[in-house]
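One chain comes next, on its own, written as structure tokens: the form predicted alone.
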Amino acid sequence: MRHMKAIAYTEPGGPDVLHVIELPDPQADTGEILIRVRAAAVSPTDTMRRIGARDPGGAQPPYVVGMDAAGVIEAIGPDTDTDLQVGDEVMAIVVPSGSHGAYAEKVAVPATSVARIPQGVSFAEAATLPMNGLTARLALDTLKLPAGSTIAVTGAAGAFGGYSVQLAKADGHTVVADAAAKDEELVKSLGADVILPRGEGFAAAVRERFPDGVDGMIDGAVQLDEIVPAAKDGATIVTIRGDKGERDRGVMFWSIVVSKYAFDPVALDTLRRQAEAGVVSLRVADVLPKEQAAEAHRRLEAGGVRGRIVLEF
């Protein structure tokens, strides 16, 4: 049996629980594509899994994390409906479970989770797009606001927040975004119409500019109740950390989980086309060899990373 290298942990803990292990090569079953991974992006969802903040759902160790992979198709399972071919350069969203995750030399995923990488971009750049891009797309689709609406985005300098700003602009919305002073130019370059200081004064600053409040919000900074005053009566705030329910004035929190869009090839391929058209920017903070996964997690948890740190395989 052939083996591959992966980055895994057996017990939750700090970054140093991550280590290189060998696992049997995965196989492409019916409906699946086997990817020789060249790059895997490092995201907060990975660090949350590593510390045990996400339920492993009965899966057994060793645990391999990672939701974003880019690489080359090595095999296509029997009776798989796809126009992709062996040798194509692709990106995929991976839903981790046990030893199945993107931090590995090979990963087999449903064909519906795979799209070609945008033309002219590196594997590292492509690996930053699937999970965060699809989460931003899901956030906007959840708000369901007509073009011309005003949407506020917190955490706008981050990967998810940045894609939310760019996709909201592409949908024809006016975007109000938060930024620290050092990130103002970055957030402006993403297309935000109004940039206000990040932090606890954001909601009050939004109301000064928009006395009735904004039509909807995407809370990438996970400020939750702190930002409710910025929303119009009855508006929806989309969050990524499980908070939901009604607040003052009928403002509603709605929690989203990207796995809802993890098997939507049209949504992923649309992101590819938008990346090729320059509608979304693929931001790589740094590229590290897979053996430095612990360092990548340490840097992400320290805060201030703009774009994604990417591991090379």
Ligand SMILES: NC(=O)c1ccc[n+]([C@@H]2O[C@H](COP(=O)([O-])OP(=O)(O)OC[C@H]3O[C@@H](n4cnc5c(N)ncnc54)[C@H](OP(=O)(O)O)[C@@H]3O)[C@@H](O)[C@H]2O)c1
The other form holds:
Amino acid sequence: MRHMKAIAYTEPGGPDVLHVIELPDPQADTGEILIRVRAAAVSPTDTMRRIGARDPGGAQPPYVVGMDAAGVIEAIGPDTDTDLQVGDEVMAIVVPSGSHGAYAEKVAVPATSVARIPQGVSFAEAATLPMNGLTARLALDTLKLPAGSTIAVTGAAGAFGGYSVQLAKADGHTVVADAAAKDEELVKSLGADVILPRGEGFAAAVRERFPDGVDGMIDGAVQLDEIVPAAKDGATIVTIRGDKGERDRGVMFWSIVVSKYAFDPVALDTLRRQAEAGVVSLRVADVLPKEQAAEAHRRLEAGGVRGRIVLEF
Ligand SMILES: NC(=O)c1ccc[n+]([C@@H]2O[C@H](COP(=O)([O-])OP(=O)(O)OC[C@H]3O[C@@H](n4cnc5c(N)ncnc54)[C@H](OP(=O)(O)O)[C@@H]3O)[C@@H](O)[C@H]2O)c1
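Having seen the form predicted alone, the form predicted in complex with the ligand:
Full complex below, order starting with the chain above.
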């Protein structure tokens, strides 16, 4: 049996629990595509799993995390409905479970989770797109606001927040975004119409600018109740850490999980086209060899990373 290298942990803990292991090569089953991974993005969901903040759902160690992969198709499973071919350069969203995750030399995923990488971009750049791009798409589809609405985004300098700003602009909305002084230029470059200081005062500043409140909000910074005052009566705030329910004035927290769009090849391929058209920008903070996964996690957890750190496989 052939083996591949992956980055894994057996017990949850600090970044140093991550280490290189060997696992049997995954196979492409019916409906699946086997990718020789070249790049895997490092996201907060990976660090949260690593510290044990996510229930492994009965899956046994070793655990491999990572929800974004880009690489080359090595095999296509039998009876798989796809127009992709062996050798194509692709990106995929990976829903991790046990030893199935993107931090690996090879990963087999449903063909519906795979799309070509945007033309002219590196594997590292492509790996920044699937998970957070699809989550931003899901956030906007959840708000379901008519073009011309006003949407506020927190955490706008982050990966998810940044894509949310860009896709909201592409959908024809007015976007209010938060930014630290040092991130103002970055958030402006993403197309935000109004930029206000991030943090506790954001909601009050939004209200001052939009006296009735904004039509919808996307809470990439996980500020939760702190931002409710910025929302119009009855507006929806999309949250990404499971918080949901009604607040004052009929303002509703609506929790989204990207797995809802993880098997939607049209949504992923639309993001590919939007990247090619320059609608979304693929931001890479750094590319590190897979052996430095612990360092990548340390840097992400320290905060202040702009663009994604990507592991090279
Ligand atoms: N539910 C899902 O399916 C799903 C999918 C994708 C992402 N997510 C979640 O979405 C969140 C954002 O992910 P990401 O990849 O975009 O992370 P990220 O790139 O680290 O971005 C988060 C941004 O929020 C900023 N921030 C942190 N605390 C803040 C505060 N109190 N006020 C204002 N800004 C603050 C961060 O700034 P600093 O770096 O300076 O701290 C950073 O710019 C994470 O919690 C992630 O787990 C959930």
